[in-house]
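Given as structure tokens, the chain that follows is alone and in the form predicted on its own.
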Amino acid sequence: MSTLRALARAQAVAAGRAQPVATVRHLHLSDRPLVLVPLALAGEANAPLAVLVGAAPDEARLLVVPQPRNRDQRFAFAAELAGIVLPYLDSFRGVTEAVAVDRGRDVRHRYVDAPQLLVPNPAGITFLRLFGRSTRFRRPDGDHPVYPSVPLLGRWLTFFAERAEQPGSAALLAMTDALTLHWATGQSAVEDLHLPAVLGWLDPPPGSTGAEAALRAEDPALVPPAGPATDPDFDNHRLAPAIEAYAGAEDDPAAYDELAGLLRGQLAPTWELMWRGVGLMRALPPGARVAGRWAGDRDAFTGYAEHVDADGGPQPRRDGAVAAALRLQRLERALTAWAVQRAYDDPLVMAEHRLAGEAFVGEVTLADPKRVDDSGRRPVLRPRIQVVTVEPVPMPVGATLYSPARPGQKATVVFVTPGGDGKTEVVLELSGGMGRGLTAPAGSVPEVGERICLTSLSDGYLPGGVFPTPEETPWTHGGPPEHHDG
């Protein structure tokens, strides 16, 4: 936990209300997200019990598995869920746009929008991932056939679960993660996994503090759990008798209605909290780089839709050595880019890096926008500026810094001169972001009096690593075995 977030948590306790730790929204939020609130049967491995699903507050549909241990009912539930999820996904496949590639020499096409799934908490993402794994390899023929839509649903759920691992992706979001990314509550990180408690801190009832609202939310008799786990007392005293009553009279509609009503009562409060969370998120303006990350989600959605259309196979049970290495590198690069982009978009996030010595803010006191360096084969524009700051400047001479206000420009540290009054003078030489001529366009060079943030964090392109092909991978890492001549 960073120093600023710890301070924000302490301030939340003192104020009785969650404190903002972001000035902009760092996640894309769809105009029409699909909200899923799942419940699983306790004591069984990912046995679905019920789900409340819909793309609008008044479109909630309840799907129930009356006998979660019954395989046929589980897959019938999966087919019902596929009947909702798959048409929702297809609704985003109508319009495409051309995207220039290879420096404009070619184009590719992607969908102009993509679906977004929302669940209450990270356990909901785990539920969808496991449910996708249990259905994507099923077959509509042979022994134990399932509906043709079931394996397709499993493959799409696996796709979204894998996107949820990508830092900065918004294709599948846990509401607790999204909210606590932007606000700090006065409770622990473990307690932040409980959606009713988080919203208690963010939006407490009139006359109550966040702590009081969170304490009330911890009572399952007053506020049902957000799933997919259920309350043991509810399981023993209400759910088990209702399931037994249905098992004894499966043809009795009243028994099913009683079970469905019981489960709806557990899910409906979380459904309302989910849309309250959506409203709080929508009130924040999006960060400048959110659209770029969402474009990555649209690219991924387009690519997987084309894979499905081409009758591509389901995702493997486990990655090979090269695929695992590529995935790990992709996630590491995405995590680095995610941290930098959030800092560039949000001064509150950048403040954490300033405390860590990775950035400083100062005022431009001198500027020479016309300076030309003619020491090389041809003259190049190399303006210099002097920045005075009261913050520590641990960057050495020769270090390359960047400004979120001008991300395409590099600033090389030329001199660092500490002053006796607690101020430090930093002279920087600028390159890039000023065109190709010897005259800097207006606004491309910081002017005297401008306050500027400079950081060692780079939002530039991160090149990928080089990995062997599967055929060249050693057999110790899953490649082909060596052949020896007898």
The other form holds:
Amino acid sequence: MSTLRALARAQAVAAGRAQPVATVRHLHLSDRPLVLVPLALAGEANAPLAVLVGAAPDEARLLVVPQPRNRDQRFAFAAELAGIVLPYLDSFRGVTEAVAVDRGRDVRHRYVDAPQLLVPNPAGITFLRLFGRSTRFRRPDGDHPVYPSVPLLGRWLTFFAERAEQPGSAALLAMTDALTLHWATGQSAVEDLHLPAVLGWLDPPPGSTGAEAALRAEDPALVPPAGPATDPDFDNHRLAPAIEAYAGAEDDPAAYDELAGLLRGQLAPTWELMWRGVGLMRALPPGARVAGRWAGDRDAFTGYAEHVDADGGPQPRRDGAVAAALRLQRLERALTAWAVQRAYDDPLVMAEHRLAGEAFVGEVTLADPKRVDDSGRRPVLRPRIQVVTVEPVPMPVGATLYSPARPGQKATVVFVTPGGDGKTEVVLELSGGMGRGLTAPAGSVPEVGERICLTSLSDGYLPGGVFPTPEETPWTHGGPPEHHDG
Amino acid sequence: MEDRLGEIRGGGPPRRHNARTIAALTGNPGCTRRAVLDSAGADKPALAERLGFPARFGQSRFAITRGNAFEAQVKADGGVELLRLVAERLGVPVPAGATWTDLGGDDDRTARSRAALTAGGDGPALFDHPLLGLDVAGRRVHLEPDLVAARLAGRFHVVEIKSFPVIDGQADPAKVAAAAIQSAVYVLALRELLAAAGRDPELVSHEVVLICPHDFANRPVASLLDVRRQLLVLRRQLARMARVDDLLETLPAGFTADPAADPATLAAALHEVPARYAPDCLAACELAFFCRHEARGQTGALGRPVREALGGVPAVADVLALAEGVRTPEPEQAEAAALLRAAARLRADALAGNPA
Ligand code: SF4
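What's the form predicted together with the partner chain like, now that we've got the form predicted on its own?
Time for the whole complex; same chain goes first.
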């Protein structure tokens, strides 16, 4: 928790309303996200009870498992859900674009848009992950055959759940996470897991404070929980009798309607909240680097669609040692890149880094844009600028800094001179981002009077490590990945 | 002393304990309010209700049914499957058979449990529902027996059967943590039982066997949990509660936690006893909504990381006053105040639309 974000929470308490911690939206938001609000039966291993699903506020479809312990009904539910999710995914597989690879020597194609799944909270992501796990190894033949769409759904849900672990990916989002990335509530992180309470802080009903709205949202008798866990009182007093009545009535449509109506009543309020959350997010302008990260999600979607087309197998239960190490490294790099990109995109996020001594803002007081360094084999353009700041400058001489306004340019610290008046003078030597000649194009060197942010955070490419291929991995480290059959 | 404790709870019987409630005693051990109420065996759910802050710790029928069914399945056939699971997990040869003693049911269970478990012998044996006890705040409490004690290769192992799934070798960490501390309660009680009979308490292993459904099926799978750390925490909290006299001394005269008392009186009495509310209380203590309400406006109610990031300043109002520079900081707050002022300035600057 950065002090800046903590301060925003304190301000939210005092104001009785959530406070912004971002000035731009850091996540891609689809025009047509698929919202899923799942419910699971208490006590079971991720047994689905119902889901409300659809890609528009007025397109909610309710799927119900009237006897959640019944295996056949569970897979029938999976097939029904596949009947909604798979066509939704396919609807993004129309238009592709060519992307240059290998320094323009080749091209590959990727879809110009990609699907986006939204669930209420992180537990909703876990639900999808486990539901994917319980369906992706199923087979349309053998002892317990299922519809062919069921394992396919399982693979796709697993794909989304894995994407959701990648920092900055927007393929599958928990609404609570997405909202609290942009606003600070006046409650704790634990309480922020409850979507109705978060929206209570963000958008309290007229006449009440965020705290009051959040409090009200905690009473399951007034506001049903956002799932997948149900309210125990609801289970004991309403759901259990309805399930029993249905079981006793042998497929009586009235008993089914009763049960379905009950579940819809638990899900519909969350459905409304999901779309209100979407609306709040849409009102924020996207950050400059959001599209680039979404392109990564589109790449991943394209890649997995090709894998499925090529009859590629389901994801293994567990990664082998090499795959696990690669994955960990990829996630770490994504995490770093995401933090840096958000800071570059958003002065309010950069402010957190300024407070932490990783960035400062100052005014350019001197500039020598024509300076050429001819001490080497051939002369190079190395302009210098002097920046005066009132913020601390803990960076040492020789450190390389960057400016979000000119991300392709490096600024090396040459002198740091603290003044008596709390100001610090910093002299920097610039390289890169100025063309190839010995004259800097207009605008490529900061001018006197310009307000500039300099940071040690780099948005550049971080090279990956080299790992042995699975075949070369010693058995002590997991060896080649195991085979999976079910 | 028992009189005073009885008076505090309003004369009612002390609340019954099980491994879960004892385990819960270790949550937030720094909270005096909780230590006092738990020592007195006060009825915290009733108190919370009376105070207008009812706790929500309901359990779903579905979960209970499922738990019972799984347990019955694992224990079926005189524990043959159970024995195999435990032996294989411990890496000892699976015995041809084991004695099965159900200590539940009729009277005198304490004595029967003691006799059966301390009788010696080291043949393979399974003891179901042994009734164990622990001293909590100077009082003997009996634990609702929800375990099997397995004696294999001469050592006792606590076996806990839980119905949450282990999927691809992983289970919900919160549930595993809860199971570990509950098992530690049984390990401790079993050790004390042996020690009291003059036998070596170390005969009870700190490795407990957790049996859960495997993946999405009902097939049971056994895992080992090392509960040494949990035993330490538990001993520390029980020792603190054993010094219940010290706790009582700090109480204002006439302190009551009688659920029948007038709510305003009750609230006033409780406010006198220092609490240490943290968001974790919401999952661990029946008084959480009451204490949270009391802690409104405190940075600690936002969670420890928030409080720390705010320089440890306790009140939200003080944080904001220091951040805005409208209050002169106390000498020990100087550092926090500087940080808060810088944060407020940067935040305002960025929100005013100044580009970074
Ligand atoms: S809820 Fe209150 S009494 Fe219970 S542990 Fe937390 S602060 Fe103490």
